[in-house]
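Coming up is one lone chain in structure tokens, specifically the form predicted alone.
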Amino acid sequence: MNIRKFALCLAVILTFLTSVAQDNIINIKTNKIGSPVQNTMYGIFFEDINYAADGGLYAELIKNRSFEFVPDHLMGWQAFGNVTIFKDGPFERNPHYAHLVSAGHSERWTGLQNEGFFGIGLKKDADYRFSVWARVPDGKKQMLRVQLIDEYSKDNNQEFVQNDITVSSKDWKQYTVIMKSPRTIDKAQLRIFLCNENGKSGDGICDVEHISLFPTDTWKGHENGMRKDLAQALFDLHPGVFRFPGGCIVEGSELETRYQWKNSIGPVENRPYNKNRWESTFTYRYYPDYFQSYGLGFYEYFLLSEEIGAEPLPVLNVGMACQFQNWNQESAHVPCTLNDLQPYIDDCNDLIEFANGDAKSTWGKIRAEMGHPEPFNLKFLAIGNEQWGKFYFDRLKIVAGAVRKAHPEIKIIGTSGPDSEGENFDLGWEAMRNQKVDLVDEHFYRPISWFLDNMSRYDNYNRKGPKVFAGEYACHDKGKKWNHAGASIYEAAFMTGLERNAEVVHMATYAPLFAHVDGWQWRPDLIWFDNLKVAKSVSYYVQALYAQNKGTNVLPCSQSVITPKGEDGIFSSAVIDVEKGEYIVKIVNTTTNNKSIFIKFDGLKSISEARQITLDCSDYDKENTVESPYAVIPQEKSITTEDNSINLTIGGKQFIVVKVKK
């Protein structure tokens, strides 16, 4: 009997060991605390593409509110009756306004109607702040009848909210009224009638400028604020760094249309509009009315960084227009001399003063007047975006050298260009090392096959010299350039390599960040939205699981079975959160088969508590949409342990995070 029992136990043990050997043993060396994981390790990158700013994160609901779009200053508006656009308005950098004259008949009307950004999204019982700068040049009182309408309503009345504003001054004044929506509607419009005091269409004149409509319930209640649900989605990521404002808009199709931060601060009424570089990039998804209002400007970027707990990382122009759109045309760029590049050097140094300077300094005073007397504590500055070759290297040397001399405390970020490998990439890294930049910005929008080939990309990177900033990256499937679970699982696997190599990788930001479902030009994207709803992609939850479980230090993590390059398999990394006394293991199974995993925490006698968070991407084509935002989301449960080890099964195409306490 004893022999039989022994044989049975031995068979069970051998079966278990055989199954483990066939799959994976992951050994965590808990007593060998490794490199720190930087607070900036996992962050976000913002660019005004896919209507990410106006029509997206920036909560303004009126398109072309200051009549500054070109060549048609009424783009976004329908004018009816007697409307003329003049150019001698109260705001120097936004001089255009609409001159309204009564139609000359009691049954005819003059006014304006705005379409918003793919309509105007309103929520039932929510308040909206309508404002307008207006005057009556002849001093005779006029009334503006302001309506929120459903143009295609089957009700008797198109309008469902109406307020009247009396304009009585010959001088420009701002008039404001709060409008409460009695319904939820995603594609409303704004309509304004010119009336006399009796609400009739009589004789009269009224000038209107900077017509605005904001929800009162913005992120943190700011009047010139962010759309609350989209800003909340950023906060929930727990980002460590926030890179802004781009991207290719930093360069512009030509230097005249590059993003200029000094135009984006001060009173919003006097921030000039700018042509968006993405307006004309793709003829197959073309948006001729895609401009930048600069309502979401550098002050708002810095403030949002602070409020979501991320280090601000502005990117400024190095004196070059977009190389993709101009290639190597010398005439497209600023001549490479100190004198010609001085305005770009000044932009960098003045920005540092705007962010960090004393409230009595020239640019610090402007920040203080805008509502933030305390410094924003800027530590990083990127100079140039996704540029390459001698054009970039020579200009960066001049600009970065001058900035370093004035502000040695600021860490400078350069770029290796748009390629993830190859001649230009190698030349870029060589130049960045020679110039001793602090971080090198790498970009890679690549297919699944590339990600499989690069799972160990940073294992053998040089530990000396500049650190890595994976500034723009995303994975897509062949023939499926959209967000779906199947591609996201490879991003999760790739990120184990970022984490294992925290000694050399100090920042990583997925891109692009936002996309309007009615106005996108590029995909995949991290967060999708329409006028009322938001959908966090599966990739969003991958990023969140890393950022929310970042830990403080890397732990050595060895696997019994190593996945060959370019093949599906098991990928893992481990960190410790010293402050919480918590060990965190991330494991990704890119195969389609279930795998047995044996995790041993070498150095621990026992584990008091263990939890597992699972992101199941096995339904390969499934995605989160605004109609079905929770199709693929993480699920958490407690798991059993034995002494200092955990035995579990990870399903095919799953990403799990295991968290244990001593």
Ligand code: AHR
Given for the second form:
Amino acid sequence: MNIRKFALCLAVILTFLTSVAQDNIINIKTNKIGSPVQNTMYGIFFEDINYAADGGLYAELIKNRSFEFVPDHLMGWQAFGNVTIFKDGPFERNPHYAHLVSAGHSERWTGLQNEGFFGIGLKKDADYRFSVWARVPDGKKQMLRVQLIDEYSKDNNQEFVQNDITVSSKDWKQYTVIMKSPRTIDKAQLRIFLCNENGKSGDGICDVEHISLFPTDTWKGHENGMRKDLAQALFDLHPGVFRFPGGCIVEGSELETRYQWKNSIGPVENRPYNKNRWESTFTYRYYPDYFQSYGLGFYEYFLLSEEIGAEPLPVLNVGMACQFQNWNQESAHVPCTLNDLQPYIDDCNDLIEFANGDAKSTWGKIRAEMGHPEPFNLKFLAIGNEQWGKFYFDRLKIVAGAVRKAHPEIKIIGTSGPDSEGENFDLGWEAMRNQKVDLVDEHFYRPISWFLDNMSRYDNYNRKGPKVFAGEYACHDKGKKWNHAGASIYEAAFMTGLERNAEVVHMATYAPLFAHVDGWQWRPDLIWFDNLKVAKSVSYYVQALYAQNKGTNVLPCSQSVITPKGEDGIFSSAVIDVEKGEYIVKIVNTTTNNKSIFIKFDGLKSISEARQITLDCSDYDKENTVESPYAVIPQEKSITTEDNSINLTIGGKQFIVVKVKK
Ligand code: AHR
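Rather than the form predicted alone that you just supplied, could I have the structure of the form predicted in complex with alpha-L-arabinofuranose (AHR)?
Below is the whole assembly, all chains and molecules, this chain first.
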């Protein structure tokens, strides 16, 4: 044997010996049924960032449909011919509309063209409901021609579908037409213009307002509905809780632009527009045309929570603007007096009435009129997002105190601020304990090293007092901000700690949720989409594997080889689903090597039917994209068992879920 062959053999033998030495026995005590896993575990955090609402989940296809964007009321539109914007329209809180007057020549046109949100996505043979509020001020009938067009078409015609509407009333009225798209296109535009029956420009006048285009095939078919594929992706996650509407959007860059839920209910035409604070948060990703239409408002949110089976968890403002963006704290927030905070207290109590009140109560009546006479059964309310310091503690005391007095049945969630540890975090927790909030919202967008240091973060958390809501978290790999498999594996490993500590961790929501590939401000995100397609990130599958296999109670689960703090290794946790008679073990290997694992179900005589779901993150940089959405997805197979144990090998950077029936 030459030296090279000898070295090779030695290497093989050494690798074998090391892998044997690294055998890990995972022992699950099946008779020791532990803390219940809360129904609220593994939820979703929704914020209108990255065009998550308008241009995303909210299925409206027209941008600036009410001509309310500022400073340019025609943002998103190209006007041609003779178009003027007036502001004495039919909707008090959205007063602007477009006044169209014939261009004065039979072959010159007056009208508007809308670019949608990075284009308008249409599907072949799908129906779209076009609607417009319109009137003819002179009382003379006027035809409007509506076209869906492809500006870059190489065909003869840019338009590929066209419908005419005749406006006959001097008073404002809504006109509707269903348009069927003969083709699939991701960046169409909508064109609407004055036209007479002969196909000429004519000499008429027409006012138009709230121009809207929706697919008829929305989630559950609701008219003011959600994009079906994106809502379905939420449903498929089996979320336990649904946090809304943010995030920093709750606070606004300044108090004027904070999310005001009362503006988000009632007829959509009259929900006032708000500047989206993410339009300018990052100058390197600047979107001057990012506004909130509030079309996806609090009614739609409660309804969607109900439909996807998640507990609603609204977050409301505590009288404070974003502390990051307002270093002059004295002037940025509402003065800390009961009088000044009363509108914020009212917002909380009125929201609870809107969700839960009798259909005859002031706010419950509005809910009933919107279509949901039954209460939404709201149980939680978070007050303040990512706030810190005395400014917050003092205001929370007043606001939460008043809410508790009126609604002792509602669980209050406070926050420990943006830091995952340190002085402000500790002070936050201390204040939350003193104020006896029910849960504390912790945030951590942190690198891999932090996740490795925090695998057992909750093992020693105080079980008494407030519970933990891990309200915003994600693993942000250095220099690799996209949703690659290599970062997701650390989330999976960290979540064994969430699961193991079900006694104290009652809620957890990865953040942010959605991102439009053409318009994001923040990444990584759980679900990416373009105008037609959706891509569930690897992190999405991590969340889904936990949520779909959360069981009912924790089981003690010990490893013979314990991974030292800060190091890569094996991380595990186990639960039982008492109703299904199923044991579920989650194992994550963050190292790059295969590891052999021996799982022992202590207390069981034998096990039948065992299945293994594997999420293989070993291709570190790999991600799921809208072009290639299934690059990294879970794979399921059945596995063999031996009496009450299972022998398996977990590959490097793999997350496996083992499910066993009694
Ligand atoms: O998720 C993005 C932002 O991160 C949230 O709006 C905020 O709460 C946090 O700083």
